[in-house]
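Shown here is one chain on its own, the form predicted on its own, set out as structure tokens.
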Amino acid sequence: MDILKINHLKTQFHGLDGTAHAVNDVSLTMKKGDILGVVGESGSGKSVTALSVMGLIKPPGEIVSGEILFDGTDLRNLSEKEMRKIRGNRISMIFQEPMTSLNPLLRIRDQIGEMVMEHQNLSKKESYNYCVEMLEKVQIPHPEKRAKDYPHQMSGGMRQRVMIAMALSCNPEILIADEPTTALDVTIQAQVIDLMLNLKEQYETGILMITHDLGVIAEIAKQVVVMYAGQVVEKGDVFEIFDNPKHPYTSSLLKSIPKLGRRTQSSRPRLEEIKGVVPDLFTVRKYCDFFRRCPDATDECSKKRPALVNINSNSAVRCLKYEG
């Protein structure tokens, strides 16, 4: 069953340089109790696709067209009484960075306090003992001490993990993860991928994870999205796409992973790079975004926008050399 359908989303920012088409296009599908990865350098559209499923795109942004089916309900369509209903309780998201999405100058229980007595009718009373139980559950130590604190003193990964708790606190069916990781060094990125893991098993919650980390995504997602100059270069199942990838983008995303292995340090190639930068997003080309930068471009690709083209019933790439 498809918990989340976006069909040709398209959302932009205006400003005095022009308009930004920041997402450009963009279609994916992601099943109930899944985990849908979304992978791109920064500046893919990725983030801003996750806030436009929120409703938290705001002026000067607009959503120009497109739809975001949530259990076969169009988002767009929902005034912002009835999307606060959903935000938050039935999709979630955690933020990039714990530090500046949490209230500094609150406590811990009640910025969870806030959330459960809003969308789960609990009295005060009610809500702090769920939240040193929510607390609890993502492995915060001494739960009813670090209930009191407030985000500054705690350290990063126990602040991703409040996120977590925040996240999570409402049982939503949807769990939209925007770089989880990445502020946090490897031994907790490990720890929290883990909870999260363990949090969807018990909840059977579906999760978007976004991130430019391609071994997180093969670790834990069965569906990929490539993204790339605001739209969708890639998708399908995620070993297929490690395996063979299509578009040279996703390949070369693949080369510049570094491997363990047991060569001499004189005998490892180097990573590959992409060479060139990601092109601006204020202008829509009438030739393929990766031109520039594509090791395998041709003359046609200089005069042809590719179109997103079905491999099978799983995967699509945008690329010509699958163009009839």
Second form
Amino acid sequence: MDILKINHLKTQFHGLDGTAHAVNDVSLTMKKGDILGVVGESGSGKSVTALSVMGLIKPPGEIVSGEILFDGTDLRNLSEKEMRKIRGNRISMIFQEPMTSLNPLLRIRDQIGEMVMEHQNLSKKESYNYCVEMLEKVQIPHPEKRAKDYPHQMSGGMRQRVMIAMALSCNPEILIADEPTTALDVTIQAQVIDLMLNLKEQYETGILMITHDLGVIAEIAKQVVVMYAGQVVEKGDVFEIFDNPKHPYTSSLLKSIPKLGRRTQSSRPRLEEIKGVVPDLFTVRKYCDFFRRCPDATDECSKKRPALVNINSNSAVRCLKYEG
Amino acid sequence: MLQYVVKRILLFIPTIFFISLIMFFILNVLPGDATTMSGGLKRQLDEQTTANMRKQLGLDQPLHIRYFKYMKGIVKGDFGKSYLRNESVNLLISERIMPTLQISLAAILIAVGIGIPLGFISALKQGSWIDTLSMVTAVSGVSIPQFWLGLILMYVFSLVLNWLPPQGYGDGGFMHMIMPSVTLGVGYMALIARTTRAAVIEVLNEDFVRTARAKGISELAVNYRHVFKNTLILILTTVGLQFGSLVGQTVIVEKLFSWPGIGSLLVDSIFQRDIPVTQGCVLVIIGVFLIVNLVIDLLYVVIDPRIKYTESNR
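For comparison with the form predicted on its own, please write out the form predicted together with the partner chain.
Zooming out: every chain and molecule, the one shown earlier first.
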């Protein structure tokens, strides 16, 4: 069953320099209890897609068109009040920056507490007990004591655990994790990911994992969506994408991952970078967005915009090589 | 914490000492003294009388001896005796301080009570007509000179509408307080509104506000628990710092409305070269300013758990 289905979502930001097409016709599907990885460089529209699902796009941003079907209902049709019942309760989100994502002036138990009080009708005291329970689940030592702490008394890894505890406290059906490990040390990263996987098993929560770290995706995701310049350029099964990437962007991304032990080889090849920068989102191009950086570009690529072509039932690619 | 408070209070002493030193010498090198000023503009006292008066007031002694005498009194809490009024400065100030505190507090209430909500709403409705209107009000509030605003208020509410008494203290009643307090509070309010607006806009962009929204709690809870609390420090700082200039502005407002406070006493004493009174007033004003800022620094601790005044982290 599809718990989340995004159809042709377009989210734009209107500014003085024009309109930024941050998310430009994105469609994706997530099965209940699955882990869907969304990969892309900064500015590819990953986070904006997530915030669109959460209904947290504020002016000057705007969802222009498309559907966000959550458990069959289009979230775009819900009132702010109805949306609030879903936010944090049935869909929750973990953000990239654990250092700044918690309110510095409130105790941890109040920050988790206000959420469970809102969605589960607990009293203040019950919410405190529940908070301690959640902190224990995310393996924070001395949870009773830590619940009374303020964020500044905790390390980054600890704060991200608090965020996870908070996000899972209402037992959501979808957890959106927006680069949850990017700001953490490598050792802490592994712990946090392990923790998320464990909790996913326990709660049967589906995870929408947004990251630019392909290693994380390879580790945990089942389905992968690769985004570039606000569009989906490739999607498919994780093994298929890693073993046999179809879009030149995906294969370039894979080549740019450092591999342990490669430097010891005699030739010492440099890491392959993707030349150039992400194209600006203000202009609508008549040619492929990846054209200027693409190693396989042909003349045709400068004349025509590729469409997303289905390869089989769950994989698709946006490249002229696979068209027609 | 207690240690910190004691330390801060002890630091008042050198501050006050230093200010009194500068003030004493500046006031005493001003042309003219109490004897020449006491005669008024037209009447000039004759040589003999002024010489006698100088001797009587101790003005014939060298400056450093006079300063030393003055400081000896200050240490004992005695601000000396007025040159012209035949009353102790302590008594003069104690009579005048209440009216000043009255309108200052009223002005702060107006400023905080209207300024903070106004700035908050402007920030939340950024770019809307409410925002534009309140910011235009705020800019005008800052730029309107008080003597002008006071005169206009007097004209409208006393002369034309005859609702409020134009001047004076009355018996310190509410009606008499309205116009001086408003005149004093408008600029302050405008400043607080602008500071609040800027602070709220800044906090609204913080990650934790996004987190709060993602929790699905009501917008009111987001605004109060997460936005407002985080803007308080900045607002409080402005309130505290501006309190100093507010007390300075009472000089104009009190003179304008014949309000018998420290401000008008200060102005009169300067014109009369009644140096002990001038100094007493200034020292009291500085004392109030120092205390207010200490209180605000202590309030920081209540608001922000990250701020602690302990020996270990200084």
